[in-house]
Structures are given as C-alpha cells and as structure tokens.
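We begin with a single chain expressed as structure tokens, specifically the form predicted alone.
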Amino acid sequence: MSDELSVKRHKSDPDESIEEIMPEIRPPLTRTHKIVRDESGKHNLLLILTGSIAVMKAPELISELYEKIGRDRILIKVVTTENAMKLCHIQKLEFDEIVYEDRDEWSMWRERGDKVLHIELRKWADSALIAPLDANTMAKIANGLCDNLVTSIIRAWDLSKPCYFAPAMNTHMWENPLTMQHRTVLKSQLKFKEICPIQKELICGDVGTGAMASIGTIVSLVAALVRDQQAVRIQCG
C-alpha cells in the first residue's frame, strides 16, 4: 500500500513530544481519492477509532477479524478521532488499512460535485464498529454533536444497518450517571448494540469496570454479524 494511505512507523526517541512526531503522518487526501463498495459480497465494516488507551488493540483486533472471518468474506476501513490518532502516533501503530481523518473531510471537498467524506464512509459501510468509544465521543453521539469525521459519520448513519460500540473508560467514568444516559440513548433511541466492558485493572491503576471488552468476545460478536448478513444474501440470492 502507499505511504498516502498508510499510517507510519515513527522511529522515535520514546521522550519526544507528540508535536515532533505527527510531522511524518501523511498527507491530506484530495478529492482524486474515491471510496468505492466492493461488489464481491464482502461485508464492509468501519472501524471507529476513539481517544481512549485501548485503541493501542486496534492492530490485534484488525488482525483477530480478518482471521476469524477471512479476508475473502470482510473488508475494513478505519477511522480515527484526532485524539486516536495522537494515541496511534505515541504507541507507533501500523496500519495496512486506509485511515482517515479529520484533515481529509475538508482536504477532499472544495466545491459543489466533490464527495463528502462521511457521507461517503456511510454509504460504503455494510456497519459500524466503534472501539474503543471513550467518555467523551460517546456524550458528543448522545448529544447529536457532529464536530468531527467520526461524529458527523455517526450523525449521517443509516439506521437500518448494526453499529456496534464497546466502551473504554476510566471506572468512576463509567459508574458516573452521565454515562448510563449516554448508553440508554445510543441503545434505545439509536438501537446502537453496547459491547459491555470489563472490569480489570486499568491504566491509570484503578481497578473496576471500564476496560475495553476481550478481542475474543468484538470479534465474535463481528464474526456472528457477518455470518448472518452473508447468509441471508444467499437465501435471496
């Protein structure tokens, strides 16, 4: 894949500021860059990216999905917040997948004919995986705020197609009653299906609930989702 489209390794002095290392990233996409569905009856599944830790199993979690389901059966394309994407830099993940991000929504549009990028990412997408989706992202979806890439894809969603979303939070975060309006919001109103966390020592070194849900138990549930949509495509076929 071209270094446009991919997000690089940062060889890097681990003290270096996350302003000496995001430099490198790559260039804006333009409007030459066209998002087209597959039409081999591949499902295609957008990954969300959200500013928690646990986007640091974005990597494993892409590798996990295409093992269990089979690249013959699913295609991914990932999207960062800005916060993610800082997170991606420090941790120096890599991606083979297409990453998009808030600089490309405006870098791809400049006038009346171009496409609009999270209209684009809606229509291509068969669903929605957001994982993790932290504090913040969340009550911006609950609240109907689209100010970024991720929220304004989320705003223009398809309601008749899954979303998945598995929460990544400190544990006082999500014990806080803010948070159970924000779920009952995407779950109830939105029909959004939560991907519960776990409770486990976390980062920060408290203990309790709020880590990001298994790799095992998202991709499972991806797994099952792909399976049935598949099958149902033969039966009427």
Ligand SMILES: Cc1cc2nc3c(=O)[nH]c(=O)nc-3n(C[C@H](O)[C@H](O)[C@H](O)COP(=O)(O)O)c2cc1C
The other form holds:
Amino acid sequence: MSDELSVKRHKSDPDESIEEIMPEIRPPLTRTHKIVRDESGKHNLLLILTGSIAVMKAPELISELYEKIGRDRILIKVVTTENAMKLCHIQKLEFDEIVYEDRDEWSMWRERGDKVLHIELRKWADSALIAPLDANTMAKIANGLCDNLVTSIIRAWDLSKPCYFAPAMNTHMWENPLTMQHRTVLKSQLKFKEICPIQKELICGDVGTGAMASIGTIVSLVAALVRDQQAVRIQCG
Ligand SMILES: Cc1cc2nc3c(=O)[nH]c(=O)nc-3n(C[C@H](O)[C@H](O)[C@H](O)COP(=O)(O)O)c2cc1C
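Condition change, the form predicted alone to the form predicted in complex with the ligand:
Okay, now the whole complex, with that chain kicking things off.
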C-alpha cells in the first residue's frame, strides 16, 4: 500500500499547487456530528498520525489492526495533524472511519453547549496509539503544548488509559539529546509506552536508528492490550 502511495506522489506534477495535490474531499464536520461510544465491548482505539514519512504506512497499519484483532473486537478512529495530511493523502484513503483534522475542531463548535471535538475523542477512546510520532509533536507533548487537535487530545488525555507511541524520525533527530529528554517525559511522567524505533536506511538515505517500528510489532502490542482489557472485562462481568 505504501508503495502504491509513493508511486502516486512521484507521478504528480511538480508545479501542482497544494490545493491540487490535496483536494478537500469532504466538507468540515458540523455541530451535528456525534461521537458515540460503542458499548458492545469493542475496544475503541484512537490512532493518531503525525508528520513523519512513516505516515504512509497508516493504511497498512489500520488494515493489519483490523485483520489481526478483528472488527468484532476493535473500532478505530483516526486523528491527524495537518502536516501528516501533506505527506499522505489520508482523506483519500479507504478508511471506514472519518479522519479527524484540525478544521473539524473549529467547525464542530459554534456556541456554548456544542461538543468540543478533542474532549469527545478522548472520552470515546479506550487507548491511544500515536504512530508515527514525529520529533515536533513529541517535543510539543513533552512541553505541554496544545495548539492543534492532536496535542489538545493528548494534553487532555486520561492518564489512566494506555497511550502507546512509536517515534519515527531521522537518525540525527533521534540522537539529539532533546529527543531523549522528551521521551523521558512521555515515559516517566505521562506513563506512555514507547514502541522503540528500528535501525535501517531511512528514506533520506541516512542509515541508523529512527525508523518507525515494524507494523507487526505495533499490531502485536495493541492486540495484547485489547486481549488483556477484554479478558479483565469478562472476568469482572
Ligand atoms: C518529506 C518529509 C518527511 C518528513 N519526515 C519526518 C520524519 O520521519 N520524522 C520527523 O520527526 N519529521 C519529519 N518531517 C518533518 C515534520 O513533518 C515537521 O517537523 C512538521 O512540522 C511536523 O508537524 P506535526 O508534528 O504537526 O505533524 C518530514 C518532513 C518532510 C517534508
């Protein structure tokens, strides 16, 4: 799937405007849009995408999550940053679910009493998976910034719920001492669980650690979480 996508991008005319590359394929959501929790026992996973090139793997990640865990056991909602959208035409991909973007946060709220999207999404979710997590959003989370939909969800996150993050960045970014500092905040203070990046030749040609963990690794961690949570629910009735 990711190969298909990269082919699409390489074929595009270098002089195309950003509007031509990323046509708006659905209008922004309005205040009538409802986010309803499924109470049938399915696990509600919030998949958060940020602006790393590894976002191209999102379709594969989603289909593997559904395949390995089963549509009867997991529901996925997708949230993206604006820069992730630029790297991958997420809205054009064949997701069953809406992909929530920054513009929806502001189009869904008109007046007091209207639902606030980032709060509705954090309430809906049983867990979050930030994959890929780029250096910029990692730094923002570590410093408490909340200037877009993704960082607002995470700033408002219920810290008793699991949140996994899979960093993906250039080796030099990964090795920068600031990255270590930010990872430490996420792991030690927020108790988020890191899915360590791997070593390989990155898309920029550099070789070293920084590539997002394999889809298989990410999916098996989420599958184990879903299995454990559902087992606890069965035991507790
Ligand atoms: C083609 C391309 C690939 C990029 N890949 C990465 C990456 O893998 N990891 C990363 O941390 N930043 C990467 N960046 C830089 C981020 O997109 C940039 O820091 C951006 O501000 C991130 O915004 P966001 O965190 O709001 O999504 C890339 C940028 C471009 C243009």
